[in-house]
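A single chain comes next, written as structure tokens; it is the form predicted alone.
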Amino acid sequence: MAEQPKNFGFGEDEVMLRDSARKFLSDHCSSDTLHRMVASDFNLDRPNDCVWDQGLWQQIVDLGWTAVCVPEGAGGIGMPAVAAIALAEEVGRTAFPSPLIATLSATFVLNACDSAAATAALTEIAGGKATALALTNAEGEWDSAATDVRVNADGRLDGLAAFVQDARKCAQFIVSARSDAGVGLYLVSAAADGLTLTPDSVIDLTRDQARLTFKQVDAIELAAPGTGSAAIDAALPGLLSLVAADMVGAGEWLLQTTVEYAKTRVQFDRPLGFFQAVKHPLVNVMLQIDNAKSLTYHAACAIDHEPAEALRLARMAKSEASDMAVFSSSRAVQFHGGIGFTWECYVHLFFKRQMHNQVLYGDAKYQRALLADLIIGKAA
């Protein structure tokens, strides 16, 4: 078994990449900015528009990071995967509304296909074209075998897929799909015939949901029926990564707006920050999140180093991070006093991106119980 590398192999490109990334969106989607563009509107009946800057999105197409983990024979640029959680922490800090994650998350399903019509694929996704998975049956499983789709003897699709993340800003879907010879993966155009996107009503504001439901609608084949669960099942250490990457940046971005105005905020003639119930539970949250970005990036370097371990190190970063976006989200609240539950105060933003999040892929109970299989099952 090979070693991982030192510093999780975040070597100087890594370096280089999360710190342009940082400066783009500190410059480009500040927290006035978001607010200003997802939640200016506070009505309940509000029209459930999916609202983002796909001027941004061109930007960052330029700027290479959906071509980050796509390989160079691919026209990719074949970074390691620690350097695509790198980029998801920096979206969650900021909850930048894009489709981002959701094409990073389509890429390492479409790395581990064998199919030219996989490479082709992720060709596009290097060029820029927003990708989302569509693995999800109506029950809310996404695991390898689950499925509300199938395959007519034609090759065409029906069925439901359900929580596809970030649908409407994506313009071609990966879709799980059941056969008599078993489950295959299919690449589906956003404007395929026969195709209907069904938007959801969610919590966050930063991104949307969508079930998609498919009558007799053409489909590229990128894994064979048979080889999609293996796919899925290869590919998912790095989606539960790129969750609780994300978790991990809203999570700082919380704990430093928390403490600044801890340091600000007046009472009993001394800052928030002077009393222990208020210090002592941001030290808490600090230390939540370095555990989860640890055990992150250690499950993002063992995908390319160990990838033996991999599931089993993503499954504990998912966790550990579902935990401490719970945490972090109320204490932000809870210290912001008065103003904390309000529409104006834009710690609801980053609250709700974390409670979204936190149960996505499974939340913290549920990694758990399949931790306590995978460790059992190993001993005995």
Given for the second form:
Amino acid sequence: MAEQPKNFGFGEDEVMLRDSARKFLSDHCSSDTLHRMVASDFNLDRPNDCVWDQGLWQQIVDLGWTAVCVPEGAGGIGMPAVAAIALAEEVGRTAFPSPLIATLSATFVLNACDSAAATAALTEIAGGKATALALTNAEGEWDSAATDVRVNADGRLDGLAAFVQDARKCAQFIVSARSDAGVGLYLVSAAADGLTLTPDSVIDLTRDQARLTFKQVDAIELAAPGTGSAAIDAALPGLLSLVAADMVGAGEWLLQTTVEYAKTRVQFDRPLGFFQAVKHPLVNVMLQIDNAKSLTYHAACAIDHEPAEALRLARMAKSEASDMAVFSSSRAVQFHGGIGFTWECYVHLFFKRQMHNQVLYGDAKYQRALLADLIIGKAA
Amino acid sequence: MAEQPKNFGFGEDEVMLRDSARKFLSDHCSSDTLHRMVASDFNLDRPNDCVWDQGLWQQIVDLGWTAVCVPEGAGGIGMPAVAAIALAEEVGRTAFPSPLIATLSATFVLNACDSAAATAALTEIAGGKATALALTNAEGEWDSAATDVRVNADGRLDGLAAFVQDARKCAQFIVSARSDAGVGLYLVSAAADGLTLTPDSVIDLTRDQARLTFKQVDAIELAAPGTGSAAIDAALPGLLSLVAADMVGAGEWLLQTTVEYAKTRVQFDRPLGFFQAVKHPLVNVMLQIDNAKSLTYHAACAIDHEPAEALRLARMAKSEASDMAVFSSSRAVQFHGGIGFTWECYVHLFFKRQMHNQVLYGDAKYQRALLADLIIGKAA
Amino acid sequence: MSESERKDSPEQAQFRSQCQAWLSNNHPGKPPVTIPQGALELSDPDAMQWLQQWQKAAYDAGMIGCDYPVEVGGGGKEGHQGIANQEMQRAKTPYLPNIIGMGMAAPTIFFHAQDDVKAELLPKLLSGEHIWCQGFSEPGAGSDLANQQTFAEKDGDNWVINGHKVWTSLAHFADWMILLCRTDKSDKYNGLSYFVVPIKSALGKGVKVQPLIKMTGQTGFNEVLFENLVIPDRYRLDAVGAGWKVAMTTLAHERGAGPLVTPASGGMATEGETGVSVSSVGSLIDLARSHQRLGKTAADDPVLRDEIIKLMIRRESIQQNNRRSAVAELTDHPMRIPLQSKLVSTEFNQDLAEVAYRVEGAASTLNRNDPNAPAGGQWPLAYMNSFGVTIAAGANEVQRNILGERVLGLPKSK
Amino acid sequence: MSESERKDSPEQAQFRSQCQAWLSNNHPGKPPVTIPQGALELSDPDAMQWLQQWQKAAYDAGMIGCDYPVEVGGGGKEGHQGIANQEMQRAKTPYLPNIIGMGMAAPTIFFHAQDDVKAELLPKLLSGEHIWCQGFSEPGAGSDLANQQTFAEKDGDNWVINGHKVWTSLAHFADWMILLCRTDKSDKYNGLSYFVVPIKSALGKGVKVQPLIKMTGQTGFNEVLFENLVIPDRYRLDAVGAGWKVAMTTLAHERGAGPLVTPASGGMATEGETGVSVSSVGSLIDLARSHQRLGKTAADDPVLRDEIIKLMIRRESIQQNNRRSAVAELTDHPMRIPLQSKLVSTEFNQDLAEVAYRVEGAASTLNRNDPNAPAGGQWPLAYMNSFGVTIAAGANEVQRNILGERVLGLPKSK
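Okay, that one was the form predicted alone. Can I see the form predicted in complex with its partner chain too?
Below: every chain and molecule of the assembly, starting with the one above.
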């Protein structure tokens, strides 16, 4: 901590970015707007939609949000990682459907690749090209070495990548693929021949997810075989922190919305919030949010200032944020009572996003098992 | 369950025994009496006492409590295991200092030994000879095969047994000892030459505990080498259920005492129990007590009716009772406020007994780890 | 011979044999359509009809309503329903669909209606020909049951009802409703009255039923709107203003705490195609065996094993508590365990589903209609649906108040 | 150069250098007697005396009370106490014994006493020559602070005090007490007044101090009985009837939320012989490494590892929350984190000690004076002592009310 700035790296520019993002998203993605956009069809077995506002995305690109963590040398703004994390928190606060988290995640991975191709891809991202990570196999293993894609001798890809976040919103993918020399990273256009995108039907209405199958697909090498896992691992603190920040924002929405409801809803001649059975759990939600938020900022700050500690701190943030995500959404539904259990109430949009985010890259217990290895040492 | 009686084996005789025990102990061991007896010296570093009412013990013997689970053939009453468990619950309810739990535990072990010496020892127990188990090594391992005592070729014992419960109140010990042929069980008089009893200083004021060192000590073989572990394992459901029942009784005392306090203590112009921050945790204590109680009866009933299931059920009971013990005592102190934190308040007597009981034979997580092996199968 | 059989009187023993004989020849077999996990989730009319046929057959065979007098369509044999339930469950028959009718409406009608109303309503209720629903919840009366705003106004020998009920299970099938509403705005508790209301026959004529959409996108609950519905005074139960007292009879029976045993069959494997029971720890263990986690199966992960065993202990506790609550000598307060039942079972199911969907890891993000969703997507769905019951019928926060006040004797928290 | 140093003004930087220079030559070294983990547990007069000497030395060097004006014995340099604290903690000096004096009494006196009283009391308070205690708790006023029954009656220019205070830490050493008591029985909140009371000089003359025995058998708290103690009116702080408002100043500073930074040193290894810190997760890990459990060390048991890591995350959260609360742009409500501090730290310590004593297994039954007690018996003792703080200074239930009401804006629960 001695080497981190006291303000977690939130200087004037970062605070200004956050405040403008908060205003922009609350202006353009109110819960009301969101519900109208993503929840028009309530049928449980509805076909898979991928609903988002592409016009808004262009405005975001123009505001430079995709460029914040792209280095200046690649045409970006070169802000510290906390800038991206601040954006992710605001995205979570509105459950905003967009490829922004995916693209910021891709930025962290590309920043960990040392190649001209990676720099070129970063430049494209700064220019607004939405990009997603395709690093996960069909079993949903989060290990950077686990991939079901192979890179052939001719540099083309074969195989399968699953659980690709916001895939249908993105124009290209960063794919981890294995050859005899180990895992490498590759850039693939969404329009490439031989690439098939099969949308998942997901519970979370605010995002899309897909599996990609590769048949002799052309790809550009970003990280050479044998160096891909290390690049993913180097980016992992950023990926974990982005998801944690999204959960922190969504958690705060759930808390404040439930608090407002508890102030006005009367039961037994009292506002709900009078009852300690409601008040104290809401306080506990607040405590968890604060923990998750501070740990997330700490982890994000470490990415720039204490890289050797960043993975440990990011796993802490992801663990606490995941537990908070479950608890904050469960209490929001419970304390909204019957109305909270309906489709028309906005709570379920955030509830489902929290369910989704908390499993990404491993849930809280998963993070703690790995933290135990880092902190206590591998178990005998 | 199809093979268990619906009433857990609590027939008229067992209910009558329980009711008379409840009356006897509430008459003779009120919390007031108990506090005067065991808590006269408050000094944290006081020397080790072993305070109990030996006159009362003689009355208990005369009432036949030590004989309940001794077979009729050995001069006992031959009641089902639930009779012993009912007594243990009443002992817990008054935190009664006596060698009764130790002696009932010894009865279960002797019942699992197939030898004339064991039958003779059971007859002595029925007649009132207080007997304790000395089965645990210095590391406090609960495995029936773990002992630091050796039996020599001449049948004498050498070594150490630790964590012997209520040792100073007992006239003899059942000792597990190892030879090359495996673990056997042996009866040793407290007055035997070469036996040294070193009292532990324990936190629980309502019992004593000691370590025994053996130097060429004469012993009577109860179970031959190689058969001792099996006898302990066969008795284990009984041992676990006795401790669980003790915790259930103590838990109910803590609950009811705290409820009474919460009805009368006024804070913020309301009785404490008005506040859900007090009421709901007390309800949760009640739920845990009920779980632990039903599981304990179920396990005890299985000892006689479903022996193959008894260990699984007893570990469930011990797990739930241990968690309850911690929670019930913690809430009792917390909700008594400042006064609950004082020596003069009776709560700490039960708090400390619960702390002690919940670690005996392994705490809740320990039981659950072994239950997972039994139910899910050993982990890969 | 089981313990309960051993305690049978000669008359009971004979009845038990009759039940056994009938059931061995008349089990309806597997349903031709998919049956949901519980009657309250029924939405397919074919499934409802098939289950109504089963209830009618069991009723005609004397196994439903046996404790009720013959005059109201019952069997006239007190202390026999428990035996019929045991035998139906042992035979693993399907569940009975008119669950609100038998569990809540029938005892309330029996204790509070006029004799002619009992004779009119109870036979078809018990036979399952008439499906019943319950009109207690309102937008402004969730856990605070006494805050009813639906109003019944006296008009000669009739009552005119206006108002809005919500969370009404089975209303889309129901012929009748038990209805709690306000008849006096000046007295919260003594201003309530209780009615039985024919709703199916009044659809479009003073009654409107519309589905409520759950957070999962499923239906099952309804809103029921009353606009100048006219019903005769004889459909009032007990005195004007006695509604709260009558409702207590309903709730006591709902919680298994009333004097009349609710007819219940069940046990038939009704999980549908997936074979997953979202209330079974065994299904969770199967799931854990088939999912990887940090290089081993989730069933080999010690932290998850601890969670699974905790759930198993809770499940066993619920069963053993129920067993114990039937033995008067082993319970200090007769309501101590019965009043826990809704609370502990709904929280158990919620926690079970939560552990299960987390076991699925990344795949828990998949919806029921995704071909790769583990266990047919049942677990995340069960987790979401579990909030319906931790909220409904007096939110669990209110259940804890009830236990603290009625069993522990603590002062009221309001 | 640390971030805080980078932000020093030239004057502050110079002060920091002075502190560093003085400390490098004047660290008092290891204590000649055993020092307990915190000042509130002090019972040995020799330990107290040694710590008072250290406080006096630090005071004379200008590192205590630097933010207070010179007229009241301070350094007259606003914004300097934080720097002194940083440097004393970096130098791992012993803690300061007059903790209630500096943290609670001094700011209260400073904001509410007459000038001559400030000048009379604050210099010896800051120097540690006078030890202070706090008289808020009463047998009938636990978490309900306003329910004070100790009564002060006006008698000419004096007040006559009668009553009974409990849980008074350090009263056995204290020269002075801050005292909240009732001056008007007809008004709960506006009937309180606030005094400073010389208690040591009045021992046996209107004041009696007797130890309270904790559940562990340890002392540390006291009862203080007042019988017709007479004090002059000038020792009243602020107006008659303004006691509640004055007490809020005290409590705000106790929780680190007041404008004046409390002087604080510390960091010297003061654990006594055992080397165990019962607030350190590291000590728990050491303990787990040395205890067996099911055939491996407790540190290798995955379920315990999960618990240990949870504690470590909580510990890190507390630190990072404190760090964040100092950055205005990163906190939505200025009191949101400061008001959590007592709650989360006391529950953290309780849970830490609980996990630790369970790690010890059978040996956790052993008392501190048993030679086989692991870690000198510190963990079970810490677990029991942890309840002192989850109860004291507004039980944690009250802390949750405060957070819910003041930060979230929920209605009052009483």
